[in-house]
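Encoded as structure tokens, the following chain is the form predicted alone, with no partner shown.
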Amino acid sequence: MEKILTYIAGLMFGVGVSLGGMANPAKVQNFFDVFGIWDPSLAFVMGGAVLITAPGYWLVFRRGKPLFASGFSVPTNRTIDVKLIGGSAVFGIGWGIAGFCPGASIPVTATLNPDVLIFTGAMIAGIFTAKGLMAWSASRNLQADQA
């Protein structure tokens, strides 16, 4: 049933990118050109979003537990530091030049239209590079302090 249920949930979530207008990268781009052809239409498909997942998770938080989990897994880290900051301008920035969300270009995938797949394959090959660069980091960090 889990199985289930994570399928129809990517497909709802892909379905949703596909008629917010999120899967076209020149709608995307359109948005963040605010001194050119502006589109704010991408505006009410985040703000719809967020009045629906809002009082989605407020009902799930108040079950007390997930229905496939003995817990719910809620990110503490609420520090601050260079790696977020720069995460988050590397994905914005990724984002207003490709037009694609990182999230929104898996479901599009499926188009295999070639610029949705180089820059999906550039971001997968971006996240196995940066896992593999803050594990050598750790571990060079472990060793100098073992020094």
Given for the second form:
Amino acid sequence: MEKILTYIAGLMFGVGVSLGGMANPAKVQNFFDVFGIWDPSLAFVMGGAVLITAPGYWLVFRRGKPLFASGFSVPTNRTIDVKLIGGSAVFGIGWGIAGFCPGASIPVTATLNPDVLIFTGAMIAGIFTAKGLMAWSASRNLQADQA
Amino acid sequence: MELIETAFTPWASLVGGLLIGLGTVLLMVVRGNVLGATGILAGFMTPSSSSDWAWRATIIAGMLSGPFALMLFTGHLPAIEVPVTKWMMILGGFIVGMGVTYGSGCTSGHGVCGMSRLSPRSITATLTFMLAAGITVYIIRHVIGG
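The form predicted alone done, now the form predicted together with its partner chain:
Time for the whole complex; same chain goes first.
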């Protein structure tokens, strides 16, 4: 049951992204092109998603625990730092350049559209590069502390 | 590079957004996890255990079925119109991967899940990446392309 429901959650997300136009780079870039050929549609995607999730989460958290886990795994980090802001700014630049974000590209890789595959491959390379850099700088800091 | 005009689709986009919200809430009810694409994908590629991998594989399978499930209703796969070059796709993709890893999330994780929890980190991240994307598109289309 847990597996089926998890699959359905992903399915809803995948249909929503596809229907909403989030996985169409032209639509995404036009959303940001306020001074050009503006298409405000994606505000309805984000708005609609938060409209359900905000009260939905509130109700779920009030329930105390999930159906198939002992507790909620929600991020607890509260620090607003350079890493968060710098990383998010870099993400925004890439989103603007390509017109795909991770959640939009993943479902439509199934269509085998070459641009999606190129984007997703490059994105995965970026994820591993960043993870490698983070591990390297963490180990370097550790060595510096020990020295 | 070319300009591709797109039609304003408030209803399709709103219904799409509502479905994303339903999926996001469902995952929280079922497993207590946030539906952040970055976190799910990164954890899928470097899982902490086999059960950790299994649920991520399951939800990704659901996501991948999405375009085909939609096709049952509309008769066609979702439109993917690309106004930019292959090189921009590679560059953009790599930059997105770096950014979401350092920034700990993307449009789904920060923009939907985090904003809905009123997380100050996610609100900051969302405002930052929306602004950065807006400036980037402005520069590409009206400064360089203008």
